[in-house]
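Below you'll find only one chain, the form predicted on its own, shown as structure tokens.
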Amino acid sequence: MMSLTFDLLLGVALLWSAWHTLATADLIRAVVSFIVFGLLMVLAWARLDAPDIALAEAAIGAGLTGALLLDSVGHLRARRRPGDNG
């Protein structure tokens, strides 16, 4: 009964940051709900015995790529001037 119950929280989880990820207006809330995203996909793949999968999502998924947003949304921000609209 707790395995049921922990799978069903991870997917209302897995399902609530993919929606709050596309959802959100921030750039940066949006990339840390990614990094959510991908680290409870982690937890969801290493739940179904899939660890080489968990472990790819983690370096990748939720390591790599946020790095790489993270740095991206910290680049565009530093070019927009103080005047700036869009």
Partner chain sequence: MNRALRAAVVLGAGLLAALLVAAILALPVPAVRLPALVAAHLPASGVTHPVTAVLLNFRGYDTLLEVAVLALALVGLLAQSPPRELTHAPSPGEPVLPLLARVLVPFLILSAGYLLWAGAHRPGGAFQAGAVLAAAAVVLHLARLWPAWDRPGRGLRLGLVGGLLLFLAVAAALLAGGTLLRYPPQLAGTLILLIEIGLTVSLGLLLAGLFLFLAEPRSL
Contents of the next structure:
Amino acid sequence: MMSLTFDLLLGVALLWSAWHTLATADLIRAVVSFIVFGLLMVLAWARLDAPDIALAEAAIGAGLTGALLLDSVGHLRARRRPGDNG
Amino acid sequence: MSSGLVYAVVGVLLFVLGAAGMLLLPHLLRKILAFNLLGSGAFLILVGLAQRDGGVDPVPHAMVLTGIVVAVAATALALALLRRLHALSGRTQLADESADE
Amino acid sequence: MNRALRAAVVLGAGLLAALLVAAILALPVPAVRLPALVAAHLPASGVTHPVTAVLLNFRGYDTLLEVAVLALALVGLLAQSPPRELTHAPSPGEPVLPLLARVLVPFLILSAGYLLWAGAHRPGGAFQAGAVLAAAAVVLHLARLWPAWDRPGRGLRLGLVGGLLLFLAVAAALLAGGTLLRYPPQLAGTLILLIEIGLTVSLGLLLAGLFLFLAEPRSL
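Same protein, the form predicted in complex with its partner chain this time rather than the form predicted on its own?
Everything in the complex follows now, all chains and molecules, and the chain you saw is the first one.
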């Protein structure tokens, strides 16, 4: 019963962070939400008895993808022309 | 309801959220984020559904492991294309979508 | 996109979600039990960790194609990134990072080696070890201790595709048996370890390359 409650809470947290990734206005916040989502996915893989995937998700899914996205947001910001509010 | 089934249902919702995001959001970086959410949803369905009656299934584990690496490769390529588009034209949206925003 | 079309997409997404959830809940239990099949063939696979057995033996072609996809993504990324100026002299006056790198990188390489070795019998393997190696490569580059990334030479290029070439060579050598990547059981453990070593090095360099070639010189 306890573990099912945890699963449901984690599911809600996953969906909430995913929604935040798409809905928040600021791109940096969106990417940070996505990294949080990736870390929550690590927990989900651990709950599904998949330590291999949890390791890969932590290093590649959350870490490398997050670094790529953050670097790209910084790049787009730095070269943005005045008047563009994308 | 087993925890495998819970995560499979969460995966479905993530998949649909990502698919809708890819269609509705004009900014290309958001489309890339939505694409990654969609992929994570598919991975959760794959593993969760295989384990809905308890027990561990190593076959979807291996497939998802492969999928995570392919997803990061696709993301890096997509980001490079987005940067190129931005460097050449200053846009971060596709041409036909920036018209009606 | 106009308002009506947006509403239609949202409605369609809701409908799709409802249908998919209903389909998942109604799905019958499959007739083939894959975990039992894997367990039955595990002794012949050359490793004792089922996930590694699936990755490199039973479905080895997935992994082969995956490395090819990764290499292709890097080629695509290089093909359309703007030419970089190669005048990026080592920046002095940053003593902490090189020191940290000198301490950290040996440990990172050690843990990559452990993960690689552990993959045969417990969670771990070439993917996770490759990710750790990639982190080590990025740290080395940031500390300017590995200038090869600025002007990739033959060694680095060979490292990037070496894993794929080794995997292909093993696959080609075994093709005489009639099936793709069916290892002879007595050699399976050795061949898998050999392929995994190559894959770890290549995956590490490829993942690091995806990051380093994408990031601009100013942020490095």
